[in-house]
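In the form predicted alone, a lone chain appears below as structure tokens.
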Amino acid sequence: MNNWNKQIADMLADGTVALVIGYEEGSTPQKTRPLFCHDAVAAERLVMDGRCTHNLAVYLTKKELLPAEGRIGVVATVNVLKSALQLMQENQIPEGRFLLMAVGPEGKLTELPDAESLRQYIAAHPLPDNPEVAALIEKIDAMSREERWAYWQECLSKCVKCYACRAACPLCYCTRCIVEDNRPQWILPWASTLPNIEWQINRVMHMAGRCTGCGACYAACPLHLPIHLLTKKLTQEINREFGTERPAKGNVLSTFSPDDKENFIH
């Protein structure tokens, strides 16, 4: 047993915290898989390393799957405590109810009590950027309004509206979203196109200014659509056009500020 898992079980042994979420060896050396760990003997399968990809936030509002009282440990890689963060800053989980925690390369264990630890956390370890989604969102940017067009309507017309995006994402936690309700109708419930480009361009634009950039959304779609360059881009030009500095409450869609911008009014 590593040194931080034996930290971790002796939280759980003593009651410093009711359940810790992280990853264990999954179904092939390749992968790993979310662990719930109820108990200190559950915390010697708790692996960190390269291979832990699934972001772990998405459980974090999902009251049906957390122990009603006591405090909620979570072996978190960067992703996951960008996605905490957020959903902090949003209301949708209280401050003091989950004890994040990173696992440094040495294997020393860094506990993240509230949410200015993670944001100087977060700003002390930057995500460097994926070379391979650089490189496409620069090919598309390339390219003339009518061939994005069509690259998109090529791309999404594949899309089985499984929702698997819409429920891989920690941001994505309404009980009710716009795709299920039909009084009024907003989108069209069936797979085809233009209902598929509809679900996706609402799918973005809920996510402006509040996306962490962790790719869940593409890593869940199982025709391994590019749906992640939509988010990507979109945060782009929001950092170009308002700067990269997030305002502590809301997202850019709904936090109003005199000196917003307005040359997009013509």
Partner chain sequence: MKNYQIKHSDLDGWLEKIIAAGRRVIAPVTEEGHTDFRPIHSPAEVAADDQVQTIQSAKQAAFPKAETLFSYRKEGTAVSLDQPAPESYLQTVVWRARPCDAAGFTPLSAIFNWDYKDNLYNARLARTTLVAFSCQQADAYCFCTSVGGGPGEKKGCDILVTKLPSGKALVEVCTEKGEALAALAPGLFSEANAVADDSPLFAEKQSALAQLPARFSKEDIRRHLAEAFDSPVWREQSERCLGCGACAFVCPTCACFDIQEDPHGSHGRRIRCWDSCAFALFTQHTSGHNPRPSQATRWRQRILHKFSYMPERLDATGCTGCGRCSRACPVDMNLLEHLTSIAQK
The other form holds:
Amino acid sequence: MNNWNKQIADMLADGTVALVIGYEEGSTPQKTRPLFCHDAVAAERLVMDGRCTHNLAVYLTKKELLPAEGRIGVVATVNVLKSALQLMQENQIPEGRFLLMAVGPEGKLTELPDAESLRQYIAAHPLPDNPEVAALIEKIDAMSREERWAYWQECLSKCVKCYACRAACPLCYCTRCIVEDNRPQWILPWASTLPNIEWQINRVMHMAGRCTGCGACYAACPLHLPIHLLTKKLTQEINREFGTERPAKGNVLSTFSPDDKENFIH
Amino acid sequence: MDRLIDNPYLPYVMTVERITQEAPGVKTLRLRFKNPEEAENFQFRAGQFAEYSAFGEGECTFCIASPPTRKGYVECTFRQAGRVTSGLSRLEEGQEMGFRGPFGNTFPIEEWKGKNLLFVAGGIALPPMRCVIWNVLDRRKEFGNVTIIYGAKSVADLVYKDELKEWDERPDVQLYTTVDPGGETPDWKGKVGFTPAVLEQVAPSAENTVAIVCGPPVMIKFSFPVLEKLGFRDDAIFTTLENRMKCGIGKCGRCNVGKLYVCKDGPVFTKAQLNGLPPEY
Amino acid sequence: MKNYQIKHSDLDGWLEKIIAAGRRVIAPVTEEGHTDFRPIHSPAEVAADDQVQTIQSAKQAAFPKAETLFSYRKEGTAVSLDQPAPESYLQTVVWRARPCDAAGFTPLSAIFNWDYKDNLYNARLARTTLVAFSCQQADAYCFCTSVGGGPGEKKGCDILVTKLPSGKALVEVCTEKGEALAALAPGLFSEANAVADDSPLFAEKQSALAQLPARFSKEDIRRHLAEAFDSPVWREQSERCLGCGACAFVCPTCACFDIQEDPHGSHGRRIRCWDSCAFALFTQHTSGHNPRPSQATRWRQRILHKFSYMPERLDATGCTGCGRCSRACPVDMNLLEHLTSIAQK
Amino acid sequence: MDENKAAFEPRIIAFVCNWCTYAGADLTGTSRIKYATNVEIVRFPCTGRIDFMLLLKAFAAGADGIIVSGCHPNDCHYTSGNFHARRRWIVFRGLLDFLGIDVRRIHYYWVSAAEGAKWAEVVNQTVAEIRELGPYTEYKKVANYIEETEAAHE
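Next block: the form predicted together with the partner chain, after the form predicted alone:
Okay, now the whole complex, with that chain kicking things off.
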């Protein structure tokens, strides 16, 4: 047992935390999966390494899974921390409820009890940009408009509307999603090309300036549709137009600057 | 229309013949078959339900509220709540809509011959019972005492007001209407109190009696123990379940309670049956 | 029905004839490293036969993700209805399905016909010919042998092709529809013997199949499930479930659907589309009341429906052991693992 | 301009704010300025209230071009609705372009209540440009598509 597993087992045993969400070995050696530890024994199963890619922050807003009392520990990757911080900024989770923990390279456990410590940790551990994603976006950007339309039309015609992209995203926490509204029925609820495209446009627009770029939407898609390119592209646009700084409260689209560009408005 | 294949999702086209505003947000539609041949072949029994279409909005499930003893039309009573019920509410007399049915099982009325009948209903749940009540009243001599206890939130929320008056005036029906505390008007002559409490007060005899209970889950929950106290056996208590459904024909996968499909094995269940089912309703 | 042999190298020629006959052919196609069923127009588009399985099942041939139930037209107060003619459904060939795909049509047909007959599904299925290829490999998610299937199982196939080590393929024709497909390329086939249990051909076929020992039996599962409704296992297994519909949509036997409206002013269509019991809104009443209010109760429904209710009511098991749900699950809910743990409780 | 394009009458949907552009369009009429009749106006309280989905719905319903117009910056009846809208359109345009949706078909304008003549001008200009682009068939094709399993759709 790693030292950090032992530390977490102790926290569960002495009641410092009522539940710990982390990762365990998955079905195949290539993957891990989320694990809910309710007791010290289960903490032995916790792992943390490069295979841990699920964004566990998605569970932080699911009240039915969380004990009513006590703190909840999360053995988190940087992507999880980023999403958790965003959730705090959007007032979706209270600061003291979760004890986020990062595991360092030598198995050192760092406790990040509040938003400020999260901010500092995230700043100190910048994630490299994924060159594959950047290359794909460049490839699509280089296409003619007609080619881009053909590309996305073909790609999104395959979508089966399982909403795994929505379910896996920590920031898709609406209790009633636009696709479930039927008065009016904004987006037709079955899987076919146009409603699929409209669904993605909605998902992505609602992520504007909020997306932390973790790629959970893409990882969750059973058809491996590159929908993360849409959020990534949007983030690029926002960075270019409005800078990389995000408002501390609210989001890019709930604010404005009188100097925003308007070369497209006549 | 030529039915190319027997398509179980293809509704009958019905004409809205009469619209009655029963209570705020609650309407009864009387529907007649557009095609007389379909009317001729149409049969149903008390307790069965159907799928009602407002074309352009979708389909919705309600019981058939008119009795099978009244031929030539069917009626449904519904509260306007979502997209489809709003669409149905917008229909005007003479307009056409869809109807798919009848589906589900029935109240075993034939087995009730010679017995006393106790109806306990709350709010918008009188419609499934109304079908049985009129069926019974149309064949009044075959049954014993008929007692109806009907409660609603307020006086305005009572449905079938004319029929309630008619039942009240009949010497062969005991009718108790009640409204929740605070729901009464100054000239309200009925009872004030929740339906289970009124049931306890009226205390009908369980002797040779069948109880039919329909209402919101909370009313059913509190009525069952009262009936038990009054001596009703579990197989003498009938109710209907109202799980969400889309197809009505045992395929879409929504309405099952354990291994039973409400749309096929229900909607009518005895309390004895419910005792053996998981609480998925 | 007859058995034939065909050279491996002639399989593409046969497929070409099938395409030339004007059938809609869907077959495994590999794009960006992922293989799934797609409509094809040439044998060259078909993926190399080295993958265990496609992402989605073959059910889409008879149960598309969205289809028209009927259309309506309003004129004044009147409404007229029209419905799809079964003749308009395309004659479809599913090329290189797996035996577990073919097996899925038995429970699907049971659901669509156990009481009322769903003739839309039936008409599509009647126009679908399944050419399954025996599995030469299995992966960590496969468990067909635990639920009554097998890598060389013919049930549900119109034709089962087994590539033999000899360079020939054994073509077992199971139905008239299958025979019609073989008849499109008579020159490519030579007749083969019946595959009796003790024949050399049987032994040769067995030698070409993936080895997959059964891990449990359907009966074990069903026996345990009879007492399991209130078990804590549902919550334990479903804690990480995200409540998406991936498992249901890739499943060869999941048939739960939604009925929706496609209005365009005075005319429109009623649509049937795939739905999933994992969605919270699946059973939610208009009032907000939900008979299956948590992910744990929805996971329980999924397992009980497939392994308890369907066997009891429809005499069919809602699982062919294809493992697609486990492969598709974003959080690695492994059905084989979960069933094994239920069977061992 | 070839014959086909001349015969094509673009269908333009205009989403406008109540306080500036709608009043401006009203002024166009009362000033008896003649302009293209291809436009159908949908009035909103504010450009900030125009959901991006409405633009997509307009295309799906058969629009060949879209006009979005409201108060000039600093003239918003609700102080900042048009600023919020402007920011939303910046982001939205970027996304649509990446998806290959033809952003040349969506025209944004500021038209005040006093600019009746400008309204006539922007409509005429939009109609001319959309006429040049031709009907937006590639979007309509997708809108009416449901499945490839029926012969009728082949």
